[in-house]
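In structure tokens, one chain follows: the form predicted alone.
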Amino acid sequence: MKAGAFDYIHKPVNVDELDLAIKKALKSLEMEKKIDGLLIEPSRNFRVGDIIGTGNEMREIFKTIGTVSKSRTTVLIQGESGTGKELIAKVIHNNTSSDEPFIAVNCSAIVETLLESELFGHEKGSFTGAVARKLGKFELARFGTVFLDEISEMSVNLQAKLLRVLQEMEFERVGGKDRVKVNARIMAATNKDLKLMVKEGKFRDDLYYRLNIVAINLPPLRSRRQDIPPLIDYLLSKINLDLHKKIIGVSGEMMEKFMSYAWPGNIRELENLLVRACVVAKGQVLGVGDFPELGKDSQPIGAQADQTTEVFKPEEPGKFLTLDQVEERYIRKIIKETDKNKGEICETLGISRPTFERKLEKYGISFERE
């Protein structure tokens, strides 16, 4: 009965008892799936695997996951956090090699020193705590696929190494000799604009032309607004089978809110939401009261941009703030008007950690809430 079992019968068989249990059976299977039917089944346009949009810039970007699919070039997705990068690349990889591992790395979150080990391996003693040789992951993907997530993040040292690996498609475990073959595809993305860390010095200028083969720019949620029905469709048809739910929707009211909020965290921030509203929602259809982070404080993308405005502003009339001096700005505002701790703020600036530390540090700002 714990594995599943719907019933259980005592021998000898009784026939009338037997017969009555599989009617129940039946009749508990036929009831599941005309609920399966409302939840797992919503409309779902132009998708490819797990990805839902309906405007031309989604449509553009299906046309070159099924391009890109044929091959085995290398691929840059860009997009603010939460816009669904890894999702591209997950899709792309399993179009193309799905019996292969796919294997991401994020470079924000593993400091210099072992994340050039994490992606080449290494050799027995090559350092202090190198007890025996460990393969990298380049190594490991095979002929999959290596994600490089938050690629921006990487040290210009180690830029100059993938460059090479790009170039020559081989590489040597620290402190080896021998080289290695790559036989991975490698995909990247970030939430910067390479093209203008290039410009500043920041990423160089060979590594970005050698990954930007094919790029795949996502646009925000709040860019493509007539995707947030099917997306909360799609989204809760999953969430209800994670935690055994029945919720079918959300209220007419809800939903407004929902296409006036600027969501700034974009699907994953969707996503965080309906999740949190399905543990704790009472009724099948999510309103208002479900939902209290998008309550009366609220505010809609209107509201939203005059009050980010006021960053911009300079103080002397005719004169412009330099980019230096909005992000200070913006950092500071958020700070003061936010109860936000460090891990969310890095969120909502679509930035990593390490990156927030060095901002801090950059413009004097102390900051100590967690």
Ligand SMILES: Nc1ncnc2c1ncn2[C@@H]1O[C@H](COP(=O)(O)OP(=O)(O)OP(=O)(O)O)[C@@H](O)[C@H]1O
Given for the second form:
Amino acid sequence: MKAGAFDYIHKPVNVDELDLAIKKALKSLEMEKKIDGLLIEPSRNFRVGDIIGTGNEMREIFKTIGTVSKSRTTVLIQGESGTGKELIAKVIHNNTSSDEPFIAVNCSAIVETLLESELFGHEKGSFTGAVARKLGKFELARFGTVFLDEISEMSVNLQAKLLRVLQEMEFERVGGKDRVKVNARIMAATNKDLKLMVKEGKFRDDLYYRLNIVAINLPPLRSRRQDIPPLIDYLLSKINLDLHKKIIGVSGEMMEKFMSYAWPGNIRELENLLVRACVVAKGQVLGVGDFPELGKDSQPIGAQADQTTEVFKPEEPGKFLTLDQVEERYIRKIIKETDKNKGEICETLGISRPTFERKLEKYGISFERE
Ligand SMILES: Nc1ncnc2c1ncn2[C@@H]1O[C@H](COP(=O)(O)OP(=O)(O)OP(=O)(O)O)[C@@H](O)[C@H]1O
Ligand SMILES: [Mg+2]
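Would you generate the structure of this protein in the form predicted in complex with this ligand, following the form predicted alone above?
And the full complex, kicking off with our chain again.
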């Protein structure tokens, strides 16, 4: 593994496991290429039908996808990780310009200087190592899409450059003078609260408004639980095809657990759990035993949702905590689980600085994050 193997498999070889390992290896190669920008995907195979969603919020999103697919406006897609941001971008792209390239650029995976030349390209000799002219993503995308993933991680310097591109729809290659026209459509995605970052001065407001021409905010899976059963059906049929399996569903008991789980990793987490369960499953119905990660002792299902109540659990069942105990535990929880400083915590708790200091002293909490 240290020498760079992707994975290892125990003997005797389980064909499904092998199949999965190979797929994973191919996928990670693909990701590498994607980062290098070598992979220009034909994204014909992403259709609205691949987006499972019922309920009002998703219905609105389908409407928006329909509208933006008729134009080439910039779209900002926000949502927690695994909620389907890239999927939505590909579907929009596919509806608008399926014959053109869809190029994803992960803004957090590449160092600033490299990212600049990745996006805008460079002229021969513009820096040591620039032995030939290289075209950037904005050029390579032609009339397709440049998908700026994790846009929140873009440096302030590049934010300024991107803003200019969006305003003028033209740019210069690094080290060059020629003006190059941008024909590509730009979409951006983030799992951060970009508006909050603007407020905190971490993201340019003018760029935010340029990107946020049309916003799509994907709801987390836990707020659209009615989608869990249809998603399971959809994902299982995909997995069955991939793994040559005939899994027909999950047991009633398992479904109940799924319905109450917090899904911090959203649909990606659901997909990963199902894939792993399908690989090892003996029967055609996935039961509690097929999801050891969600077993009783390791990580109780719904742990995330219950964390808050967990803190307030009295030592003995049937007893209750005093208000002081609740207050103390709550303060400790915030300190431990966030990286907020004193001022931010006061704001969250709705108390003044002196009050907060008094409480720290009262409960003997030493806390110095200024
Ligand atoms: N509504 C949906 N219906 C069906 N499959 C979905 C849906 N949303 C997401 N998926 C699937 O879940 C997986 C994760 O989606 P995607 O990569 O688009 O999420 P993301 O928001 O970009 O995640 P991250 O923030 O981790 O990059 C993909 O395999 C995708 O096809
Ligand atoms: Mg993504």
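Here the structure is a predicted model, which means the values were calculated and not measured. In this text, the rigid core denotes the largest set of C-alpha atoms whose superposition between the two forms falls within 1.5 Å. Positions refer to the first chain, counted from 1.
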query: Taking the rigid core as the reference frame, is the Cα of residue 335 displaced by 2 Å or more between these two forms?
result: yes
query: Can a Cα shift of no less than 2 Å be assigned to residue 344 between these two forms, given superposition on the rigid core?
result: yes
